[in-house]
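Below sits a lone chain in structure tokens, taken as the form predicted on its own.
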Amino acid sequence: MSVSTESLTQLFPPDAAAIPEAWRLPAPLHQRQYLLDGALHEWTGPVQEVISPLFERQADGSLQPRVIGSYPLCDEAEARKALDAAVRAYNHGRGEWPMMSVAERIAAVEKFTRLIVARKQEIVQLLLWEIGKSAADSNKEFDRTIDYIRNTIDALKDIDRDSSRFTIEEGIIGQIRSSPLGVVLCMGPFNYPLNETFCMLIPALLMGNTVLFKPPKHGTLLHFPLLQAFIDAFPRGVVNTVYGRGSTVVPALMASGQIDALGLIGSSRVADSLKKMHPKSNRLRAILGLDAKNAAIIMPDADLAVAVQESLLGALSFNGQRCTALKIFLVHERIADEFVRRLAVEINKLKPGMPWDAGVNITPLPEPQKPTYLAEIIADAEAHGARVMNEGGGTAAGPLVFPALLYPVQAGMKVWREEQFGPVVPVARFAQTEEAIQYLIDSDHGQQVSIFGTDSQEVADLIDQLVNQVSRVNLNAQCQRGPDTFPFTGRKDSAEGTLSVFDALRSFSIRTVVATKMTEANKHLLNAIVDGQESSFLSTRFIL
């Protein structure tokens, strides 16, 4: 299709009849309840309207924002009540939840999983409408989340089985297990509001922590169907929601000094400010997934067919709104022009449209300010000598922006360093490999890199240098988080702590030892405790 503002505008539905029945919202969801201390409480204060990026096309061709619901804008007082409930439920590690056996906590999470699977259709529908994620990807996010929960349970069983024995060293006998940290403040991102939130929340719960859960600004309503499941599956006060503007409700939580762990996927700027608010910095454990400016280094001998296809996926899956997206391409000057030519052709094969459209690739952006920002960085690049290389690149209709391929980009342009987090694809040239390596050395970020090349010696040399700059090197493949069993972290301003099925369990807990000298009296004491199953912690019970 020829890309123009008019053609993009025509992709928005004029009325409900133009929307497939399976994806029509029955009615706006005006949420007035929040979860506090094991019960749903009614909110009568101010609320935040939820504007869907899926605008409605008017008869005159204009686009009208569509309100799909609202949610509570709770205040500092309500946030403190949520904190008090979580603190009471933890009770210095003596509460019902942290004192439970691992098997009992697993059973509760399994019950929770069954309850939310029954609400899948409702959750996926809200996910599509709130952030504009395609129907296929919305379903995939839900399914991947359920798989993550089940895999995390299996990983915890493995950890617990390995811990269900005594170690004897230097005349000391001990058992090493993991204990909870305390109260966790969990804040997920808008781009994967279910999956990445639960990648923190579920391991935090399984390890015995109590949780304050603040939904992201975009992607809030989809968590409402989960609230009753939290009530039905977990003891009172174990999970509490914190609704409201982050600047209003979060500072008081951090300043209280009662948050023991911060789980945040967002910006390094926000993470830095929140950590500074905590009065006991040495007590606070931070598990953070932050900014990234992942680069692709494309060597002169790269298989261009592979490089172009992986670059397309890496740069523009879910509109490039992924922390793992490829956000800049460093291409050897010998093949740069050809790479750009081929990539421009492939970009213009992408299908823009609504999330329910079959085969759609580019959908409306949920952040209201994002189209303006993208236009600014495109204009800045053009002012400094770059050009938009694909027909219609950067054209927008309301929140729907067609991808722009910028070339050649260079130092001094905003897009050279800033994380665009949207459908803008910057390509730069390099003459010497050292230039590409230096880009990563100078970067504030260090999450991942992709290397495209076929010369084993050159690739090996790049690997050996770049593993000390980023936390994952991808060979002839896009950057990505999965599989979830692989560690997911970053260097510099890109992360703190490690998330994965296994590592997240470690991140939200602390290794704890019960030990004694190897005397007959002590062996008798340990045997009595274990044989009588008198302790949930000191135990040789085996979870199957």
Ligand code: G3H
Given for the second form:
Amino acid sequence: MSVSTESLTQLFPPDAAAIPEAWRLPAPLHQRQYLLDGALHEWTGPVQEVISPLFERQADGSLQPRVIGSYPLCDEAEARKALDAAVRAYNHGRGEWPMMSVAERIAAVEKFTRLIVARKQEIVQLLLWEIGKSAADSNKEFDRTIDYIRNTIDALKDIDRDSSRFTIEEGIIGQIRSSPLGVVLCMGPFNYPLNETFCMLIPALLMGNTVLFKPPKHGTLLHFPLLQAFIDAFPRGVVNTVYGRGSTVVPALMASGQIDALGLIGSSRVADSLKKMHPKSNRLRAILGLDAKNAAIIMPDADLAVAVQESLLGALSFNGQRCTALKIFLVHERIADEFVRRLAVEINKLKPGMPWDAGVNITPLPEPQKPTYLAEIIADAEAHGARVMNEGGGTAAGPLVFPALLYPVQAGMKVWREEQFGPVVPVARFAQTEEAIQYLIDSDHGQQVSIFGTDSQEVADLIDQLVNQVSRVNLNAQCQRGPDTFPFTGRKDSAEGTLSVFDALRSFSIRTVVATKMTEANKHLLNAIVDGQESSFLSTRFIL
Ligand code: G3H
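With the form predicted on its own in hand, show me what the form predicted together with the named molecule looks like.
Expanding to the full complex; the earlier chain stays at the top.
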């Protein structure tokens, strides 16, 4: 298909009949309830309209934004009530939830999982409509989240089994376990609104914390079907929602000093300012997944077929809206022209369309200002000497933007350093490998890198230098977070703390020891507590 604004416009549905039945929204969802202290409360104040990026095509060919619902724009007072509920439920670590045994907490999370699996269809449908993620990827996000929860439960059982023994060292006997941190504020991103929120929220809950949960700006309504499940599965006040503009509801929470851990996947600018609002910085644990500008370094002897295929996936899966996306390509000058030629061909095989279209690759973008921003960075690169190398690259119809391959990109262009988080693929040339390494050294980000090459010595040299710049070096493969058992973190402005099935359990807890000198009296005391099953913490019971 040749790409033009008209051809892209034609991809939007003119009416409901053009939408497959399985993906038709039954009616707009005007959410007025929010979860506070174990009950759904009615909100009568201002609301935020939710506009789907899946616009409606009009008879005159224009595209009309489609309102698919609205949600409460709660105020600071409401946010404080949510905080009070979470603080009460934690009760300085003496609440029902933090005092519960690990096995009981696991049972509650298992119940929650059963309840949300039953609501999969509604959740996935809202996910697709709110952020324009393809049907296949929306389903995948849901399934991956459920797998993540189940794997996290298994990891916690393993940790608990390992901790159920006593350690004896230097005449001291102790039991080492993990305890909750307190009240956790969880804020997920719009690109994985379900998965990345739950990658923090579930481990935080399993470790005995109470939670304030603020849904992302886009990808909010899909959490509504989950609210009743939170009520049914957890004690009162353990999970509370905070709906509203971040700038209205979050500062007061941080300034209260009562947030013990901030779990945020979003921008480093926001994370930085929120951390500074906390009056007792040493008391705040931050687990952050932030900006990234992952580079691909393509060596002269790279297998170009592999490099092009992985680059395509790395740069443009979900329209490039992944923190792990490849956001700049540094290609050896000997093969740069050929790499660009082949990549342009592959980009133009991608299928733009609506998320329910079979085999669709490029879908409308949920951030309203993003198409304008992308046009600006493309124009800026062109003004500084780059060209759009693929036919129709950068063409837009409303929120649908066809990917632009920019070449040759160089320092001084916006796209050289800015995280585009969208379908723009910048390619730069290098003559000496040192130039590519220097790019990473000078970067504010340090999440991942991809190296494409076949010379073992050269690849080994690059590995040894780049492992001290980023947190994951991918060989002849795109950057990615998975498998979810691998540690996911970053250096510099890209992350704080580590997330993974296992690491997140550590991140949202603190190692705690009960220890005593090995005297006869103390041995007798420990045996009495353990034999009589008198303590939840000090125990040798196994979770099977
Ligand atoms: O947005 C950032 C995500 O953590 C990326 O995850 O590599 O699985 O797409 P992914």
